[in-house]
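Next up is one chain by itself, shown in structure tokens, the form predicted alone.
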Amino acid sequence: MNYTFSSKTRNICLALIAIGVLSLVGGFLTDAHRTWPSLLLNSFFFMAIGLGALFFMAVQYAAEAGWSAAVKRPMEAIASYLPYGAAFLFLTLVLSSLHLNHLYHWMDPALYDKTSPDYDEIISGKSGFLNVPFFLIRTVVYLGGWILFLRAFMKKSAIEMQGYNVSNWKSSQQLAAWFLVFFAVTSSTSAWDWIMSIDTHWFSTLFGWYTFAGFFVSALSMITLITLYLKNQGLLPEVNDNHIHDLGKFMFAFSVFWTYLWVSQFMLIWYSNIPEEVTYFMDRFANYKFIFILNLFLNFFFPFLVLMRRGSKRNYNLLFFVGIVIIFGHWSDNFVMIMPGTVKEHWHFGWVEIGTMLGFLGFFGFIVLRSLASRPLQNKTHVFYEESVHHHI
């Protein structure tokens, strides 16, 4: 059974990817040092999700997890976009490496020579590890390995595809263990490295995790959009109420997770009161404040009290509702995350930040969708597929 992306869904997508161009083209001829960081905000957010979705793909194979293997196309599908925004968020840091935009302050010369009134103490202590030659050099190496894992297991599932094969699935479960090691670390550091390097002067040891269990549950959301999407298409027979009951526990708990962690940073900080610490914080509640408090309600209280009832996960239509909530709520959360940083108080919700987000997705459910086409969306020869058939909870 095959997923057929129609002519309809294809324009649409073109639609979005086309008004994004637009906004993006406009923002930069009208106001670029505003349209530099919603480029970046929806590189990294868009390019997170799809890594989320390979992580949780690895995560499956590691645990030796059977009832996955039903919904295990949607993950694939959702990776495949990786490659494409790893491009986009490579080439925006590339083009901030060489100062055509001021999204890192870190980047500047003058911070780093003691004789220009510029000089900065703090951030030239910090020149060892933040300096734009070691900086991309990292930054290759995290796009450049997650790809790479990308392409062993969709080659290993290809394989898969044309018959019952032990060995082979074997040795997908000993490449997710390797790519789970090369994953925590370097989804941390990355994080370091994109997004909390543009507040030079703060750091937390959490931000990795944070950052983290932000595009982890947004991927789960968007697994969760895309088999809910398929399955109203009348495909994907073989999942049911018990794959979506998963999908949305797992929503549920991941919710819950990055709320745990949201709250043990600003937790620690506030009560520490530590100047260099609090600023970040300051800054946020003083000129981001209703997106800020929004950001709490959208990604933990709704989710958490409207998937808190099991019928609730079973219900398709809620569960496709609260999936978006969540999207949206961890796209805003972003962006509380990079504009403090990069406009200060001068920020704007207007037609660049929507039209640019609008393009993004419009992108990433072209290629998405596209990945889907090329493939059967049943994986009958998966060791696991009979176990995930008749999945039961």
Contents of the next structure:
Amino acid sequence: MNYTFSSKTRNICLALIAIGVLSLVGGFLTDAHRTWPSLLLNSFFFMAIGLGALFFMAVQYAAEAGWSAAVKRPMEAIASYLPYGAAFLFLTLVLSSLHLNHLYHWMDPALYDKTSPDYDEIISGKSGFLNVPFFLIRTVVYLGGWILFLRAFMKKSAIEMQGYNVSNWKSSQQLAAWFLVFFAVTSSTSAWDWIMSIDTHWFSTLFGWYTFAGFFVSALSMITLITLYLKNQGLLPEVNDNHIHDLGKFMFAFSVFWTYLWVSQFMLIWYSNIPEEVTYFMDRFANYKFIFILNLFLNFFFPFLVLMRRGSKRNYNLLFFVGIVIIFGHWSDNFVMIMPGTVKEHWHFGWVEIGTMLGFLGFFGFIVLRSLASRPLQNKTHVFYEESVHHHI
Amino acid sequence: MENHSTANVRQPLILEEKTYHQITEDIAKPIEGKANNLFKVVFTISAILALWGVGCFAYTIGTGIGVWGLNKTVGWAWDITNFVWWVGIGHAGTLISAILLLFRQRWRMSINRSAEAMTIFAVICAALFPVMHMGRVWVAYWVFPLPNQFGSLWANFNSPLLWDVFAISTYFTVSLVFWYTGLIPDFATIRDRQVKPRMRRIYKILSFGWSGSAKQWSRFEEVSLVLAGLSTPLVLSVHTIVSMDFATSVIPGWHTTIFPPYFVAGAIFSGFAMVLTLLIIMRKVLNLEDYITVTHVELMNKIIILTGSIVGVAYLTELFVSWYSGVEYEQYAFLNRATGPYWWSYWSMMTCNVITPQLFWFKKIRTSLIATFIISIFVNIGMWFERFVIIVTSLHRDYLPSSWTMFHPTFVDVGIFIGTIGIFFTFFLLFARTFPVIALSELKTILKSTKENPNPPHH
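Instead of the form predicted alone shown above, give the structure for the form predicted in complex with the partner chain, please.
Following is the full complex, with the preceding chain placed first.
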């Protein structure tokens, strides 16, 4: 059975896209300074969900996971958003480099000019890394590299559809291993570049892994949402309660993992109380207190307490709801990562921010669902198809 | 828990055509047979080393920790290096039995028993060091928050050292219970095979009157799953807290946020290296090659690549961020590590931990037992140097240049370390002769689905 992207669903996506376009245009006309960070936030966040899904798919190959073969298509469809998200992000960063916005404080040339009153010795010291040409080159390497890997995976996947093929599976494993190596480095460095450098003075060695944990659990939740949506349409008969239970376990486990990294970063900086580090949390606590604390409830307490029970990981409606909360929670966590360094205390959570988010969500949904409809949902010749269909825990 | 269908591409986990009875025979043999001379020689050497260590311990207690090489600037060195090294090694066992259980990795069944035993012995060795470092070991119980009349006035809840006490004692207790729970049905099997009444009585006590009824099995499986769930956060918590002993401070080289997950990855890395070192020998000596196969070794090597690469990424992250931070002290700490008087320890660490495990990308190397054995020794050495680099190079350059110094271990330092290695091997050898070294009843559950030349899956 194949998924058909019905005109009703398509119209919902298009309506959301229209809201997004209106919000962005309206935002730029009324308060551009407020709108840019919102564009960066959503470009990055949804791109990262695609990347997280690609990562999870690669892990399935590298780890020889059998159970997940039946839910491979949702992963692949989500990953197919990656180039579109990358295009938005790249555009935003190029516009920053052209000084059309002031998202990245370090792009201001006055900081490096010893005669200028704005000269900043610390930021000058980072100029070997933080300079526009090198920044854009790195961005191209990260985004381009990930897209090339995605295309290679899609090619392997097409061969996989043509028949039982062990050598193709083995070469997919190798591809996955290479991707994981590339990802291990670029997932951290890209987080330093695109997000950590917003608060230019500040640094944290854990930042890359922390960012990864956030988008990975969002991607896992998105895979669950798409799978449940397809089940709700009467599709994916091969996917049974045990697969859903496993996806729920992943959502649970990586919510805890995110919290672990959150605590590691926050607690160590708080405990040592070194001025140049603790300022990061001081800012957030001074101006973003409510949302900063809310994030812990959305991303830890809620999924932890609800998903702890076995039954709730097998309750489709409840799991769907938790998935939405987790994704929103991490969107909101990214909000607190990006806003304080860009708009400081003048932040809003109003029609521009909500509208832009909805617009990106609509666009994301459009691309993902269109991709789902383009190929059969199941591949009966996958080497682990049998294992996955008979999955029972 | 069992898969109903196994893909053809999966490697068999038990070689040769075994029957259930043959598995019992193979695994009970080392317990029921007589020790050979090789065993006696190795055991004697281990026991002598252990005794030498006990002697050095006694000397330290009698004279005071002034007999160690510590000085005012380098107040933590050899002892804490050994502590962290041993605790790290003690991570593989519970990871294999708990996390790999949750991930349904069936290959863990041949190795979890001995890895867990190793965990317990390693944690015992580790705990000796902070206890000795207290100086007055006879009041070691003061670390516990007891009522004040027992002297615990000094338990400081703000200190990660106290968190260590809780983290390690919890980890030790749960690991021991988990290990023992798994042993109960296997002890019963040994009990039923014993012909000597005295041995029979001992194994009868050890097996807690296990009768093998369906109800007992059901409870056994339930409790295993609960313990796995409990142990999983414990595997992460112990080395997280150990890393916080350093990272909560303001010392350059110690205070860095990546420490908790990076220490955990390093611990698993070193734990698997030690498991490989031991099992490559054990499978040969105890004739368990059909159960601990090259596939098992290859899979463990993949975990070594994974965790070794995580550690490598963490090293480079620290190095980069120390420069990026613009903080002079941070920059100096890392420059000094690589080019200062302890450069050799830094480069030993880099070579052993970052470069050698990458050789496992070659299938030929990761499926070669000799290469694996050599690299596992490299990793053991590298992980010892890692802790030495972190601890000693960060301390020996104090904020005041007049306090700058070097650390020189004394014969007591070296003796205690060698002694713990002796203790570890003595325990492990005793274990290998008296306990079923493979979880035989658990292993039997996968016999049908992982036999060599499995039947094609049903459609």
